[in-house]
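The form predicted alone is given below as one chain in structure tokens.
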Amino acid sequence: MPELAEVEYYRKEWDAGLRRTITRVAVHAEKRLFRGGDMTRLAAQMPGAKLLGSEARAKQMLFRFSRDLWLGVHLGMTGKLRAEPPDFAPGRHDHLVLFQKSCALVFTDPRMFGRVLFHEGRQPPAWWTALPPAVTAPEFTPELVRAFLQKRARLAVKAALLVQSAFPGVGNWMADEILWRAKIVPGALCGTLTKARAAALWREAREVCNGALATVAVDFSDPPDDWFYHERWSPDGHCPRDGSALRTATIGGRTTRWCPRCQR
């Protein structure tokens, strides 16, 4: 599933597009990607319209169009944005192709576990403005981690870290990268957090989110060389501060890892 630095990432391959007007559109209107949705509506109004900007928050994407058009792009699991030469031609999991002259503005999807929502209107769509704030925003704040952990007091810090609606666009290698930071173990009730260790919480999610837009959400690559990331994917994995063997485990129905010595 990509977080919330490769959303970015993939959000920016549609800045080939910018202020280019779109001069015809292919999409697989029937696929369950665009369920909800009139794609009939966006295919007959947006031939015309200029691709204004875009931005990314959690695991979404917005793209604002002139003629007050916006569009949704949730990824998914396998869903993925990319720019290809004009004269492209859709592939079976191309669901949707914006062309314009100089490019084509693809998304794809082999799976369909993604989302493509349209909407018109001059202010954008109320399912984007009802998002929480993201982790790196001013409006994230200690003492709305503490409240949080505090109404899940029994579940797994792990699994909180997870929930969408609390740390939008962390997914699982962040969270245990978090975890680690904070020295934490992942398996800990959030009901047991002491107010030191939910701010510790707080600032290492606001420097891992920071620092995975730095890295992978400029060029895809991996984030830097001391990150518990690296240690994390291995087999016999161990820890980059004291090298112990990490320990595995699933916890919130995600593969979890951590170190069993610094993170108690």
Contents of the next structure:
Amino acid sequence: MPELAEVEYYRKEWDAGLRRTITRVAVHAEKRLFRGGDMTRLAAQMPGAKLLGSEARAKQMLFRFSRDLWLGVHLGMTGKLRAEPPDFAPGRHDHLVLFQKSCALVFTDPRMFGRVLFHEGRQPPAWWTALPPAVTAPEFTPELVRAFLQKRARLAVKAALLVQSAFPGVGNWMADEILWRAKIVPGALCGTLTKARAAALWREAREVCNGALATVAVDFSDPPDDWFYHERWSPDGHCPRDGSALRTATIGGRTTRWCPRCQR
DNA sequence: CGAGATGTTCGGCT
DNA sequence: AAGCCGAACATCTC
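Previous: the form predicted alone; requested now: the form predicted together with the DNA:
And the full complex, kicking off with our chain again.
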């Protein structure tokens, strides 16, 4: 599931273990989720460390532990975090479990498109520090969006919204929501968008991120009733504005839905 | 049974 | 030669 807001929701699941010590680690170290990291070292270093805090940015999470230990988590397509009782027995897809005295912090991911990174050091890892400013941050300006669209002039705008360096945290359903609100047809090439439409894209990207953070991220509740979201999942979806039957096509390699009447 | 799923990365082509 | 596109990754569900 995880886009921006779902990631923030799952991050908080591990708050159950805040200020508590890890007693034991269970990890499927050979899985591709852990590629590029030393999981033997993780299993050796984690016991005795305390979970001190966490943060979500875009689709990434970073958990901070005592002893200068850090855990980066990306949920991929099917990753989830949750807390279980301390006697929890990990199942086939529970690839990492941090046991504490009073609970077990579980990372599950059946498809294993996610990623877990282990880092040791006084400072957070470089890949974290280098993440671009959030869509909701003041540094995310209309000028930045415009410059990106001009650089990627031959790319469909739907595909552009999925580029994480430009729209961090935006995923497939949020991209469709943004385009519907901005009344832009997803197949439009970035280079053809006027300044006004680029501004609309900027504005709606912020609206959709803020709206999702105010609903989905809080308690996994649905976005507001008038969002495109609800219709986009239905095979028989209709435009909430004008009732037109939605169109479906693959754009930017992903299933894309839009209203053929109000998105041009 | 086949198709598709809310993500990223790589290799090949233009 | 940057940048675009499709395939691959691995598993489950409809």
